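A lone chain, given as structure tokens: the form predicted on its own.
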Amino acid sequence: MENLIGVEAVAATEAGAIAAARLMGRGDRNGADRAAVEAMRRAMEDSDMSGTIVIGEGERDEAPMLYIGEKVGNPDAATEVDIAVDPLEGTNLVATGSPNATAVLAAAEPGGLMHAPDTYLRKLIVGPMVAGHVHIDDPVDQTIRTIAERLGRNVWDITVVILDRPRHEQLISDVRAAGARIKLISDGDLTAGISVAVSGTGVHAVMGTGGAPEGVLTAAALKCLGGEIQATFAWRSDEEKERARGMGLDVDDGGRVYRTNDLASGENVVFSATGVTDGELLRGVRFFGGGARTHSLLTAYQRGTVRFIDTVHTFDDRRPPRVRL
């Protein structure tokens, strides 16, 4: 099952990344997102699995494609999956030509991914060496010290990624007071969360409040990579709570901390991300005469595999690619 899902997942994220990358730097965030959505949907239409979108581009009346509850793929296929998708993580990043935009998809057996509403989660994300040794409600300075101890580093060597938002003013102050370094980002906490679990990215933790759908996608990746996300819902309105209750969530849970396996409980979880613009984790799409080259991350929990996939796509068979390392 994971082999089939993995092939289809990479095909979808590659298609979305290529479509979005064509609009890099043009200032059209909505156009780039729409291009990614349409390309990923076409890719999934050709797949040999029967999928249900559990996290997508919104409710049916708000999004023409990849809406929550939409059926994709082949309805007669033997393999049924739930799909969480962010066709373009970082629409503003593509619009401005900034780093770390990606096309992302996670899949699992039915029921294997939380049906998260479009609200916020307060998050703490750490890598494999720190997983199980911190708690989201611990004081910030204690968390930073624990991360440093687990990684065998000094506190001032630790880099924490935080979304640059007014709501994080106190968090930023606390991290600075603890002595750690901070990387403020304008968008894309999903990509940052994945980077925490990959050595060499220079990212050691992600803290702060960000999208709940992105939190589920991050959890799917971290489950395969051995990292950890801890999160609590940060409701913005009673309407959000009612929508969440309709999805089967206990909105009166007293601030329950959701962990990686709560957000991505499946045993056949597959996660794929393809770079749209260059970043610490993935290279962006590179176009050449007659084609493009993509760089993707594909992880499969059950098989215990992590693959970085470098793919050359030929659009014009009269102009074969000159492949170089």
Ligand code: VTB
The other form holds:
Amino acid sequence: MENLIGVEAVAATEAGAIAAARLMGRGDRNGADRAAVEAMRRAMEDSDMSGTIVIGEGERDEAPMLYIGEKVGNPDAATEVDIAVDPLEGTNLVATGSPNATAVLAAAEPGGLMHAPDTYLRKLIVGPMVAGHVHIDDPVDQTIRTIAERLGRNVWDITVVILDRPRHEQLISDVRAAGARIKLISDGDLTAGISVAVSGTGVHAVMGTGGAPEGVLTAAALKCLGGEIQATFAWRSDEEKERARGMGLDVDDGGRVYRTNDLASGENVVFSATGVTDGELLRGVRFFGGGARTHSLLTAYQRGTVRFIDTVHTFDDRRPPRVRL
Ligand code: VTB
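Right, the form predicted on its own is done, so what does the form predicted together with the named molecule look like?
Up next: the whole complex, starting with the chain shown before.
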């Protein structure tokens, strides 16, 4: 299953990335998002899987496409999957041409990905060397010290990514006091979370509160790449809790810590991300006369494969692709 779905998954994220990248720098975050959504949905229509969206653009009444519960792909296909998408992670980043926007999709057997409501999660994300050695409720300085030890570095060699939000004031001062470096980002804790599991990206941890849907997608990626996410729900209102209850979640869980396998419990998990704008992990879409080139990460849990896929797309079939090394 993972091989088949992997090909479909990367085709979908590539299509979403190309469509969004066309609108880079236009100041139109909603337009870029819409373009990615439409392109990704079209790509799935052409696919050989029968999918149900479990994480998407929102609930049916608020999203015309890729809403939670929507059936996508080919209903007659033999392979049934649950799908989590973030067609454009970092809409603002594309609107301003800033780094690290990606198009993301994860798939698993039915029930293999948590149906997370659109609320917040408080997150601690670490890479494979650190997984199992930290706890989200430990003091920040202890966590930073453990990360440094596990990576064989000094604390001042550690970089933590944090969403630049007023709610993180205390966290930021704690990380500073612990002596680590911080990268404040305007958006995109999902892309940062994946980067933590890939050495060479210069990102060693993600801390703080961000979107719950992004948390599930991060878990799908980390399940395949190694590394760990720990998260607790951070509800904003009773109404949110009520909706979550309707999705079958225990909202009075006493601050339960959800781990990678709670958020992405599937045995067959596939995760694909394609760069929209250049970033630490992936290059952005590059357009040339009659085509484009994309850079993706495709990983599959059972198979234990991590593929970096460099694809040349030809838009004009009268012109041969201009393939360059
Ligand atoms: C978070 C983060 C995402 O949007 O959801 C953020 O997880 C929204 O947080 O990666 P705010 O409500 O504080 O803006 C993203 O950054 C996606 O762009």
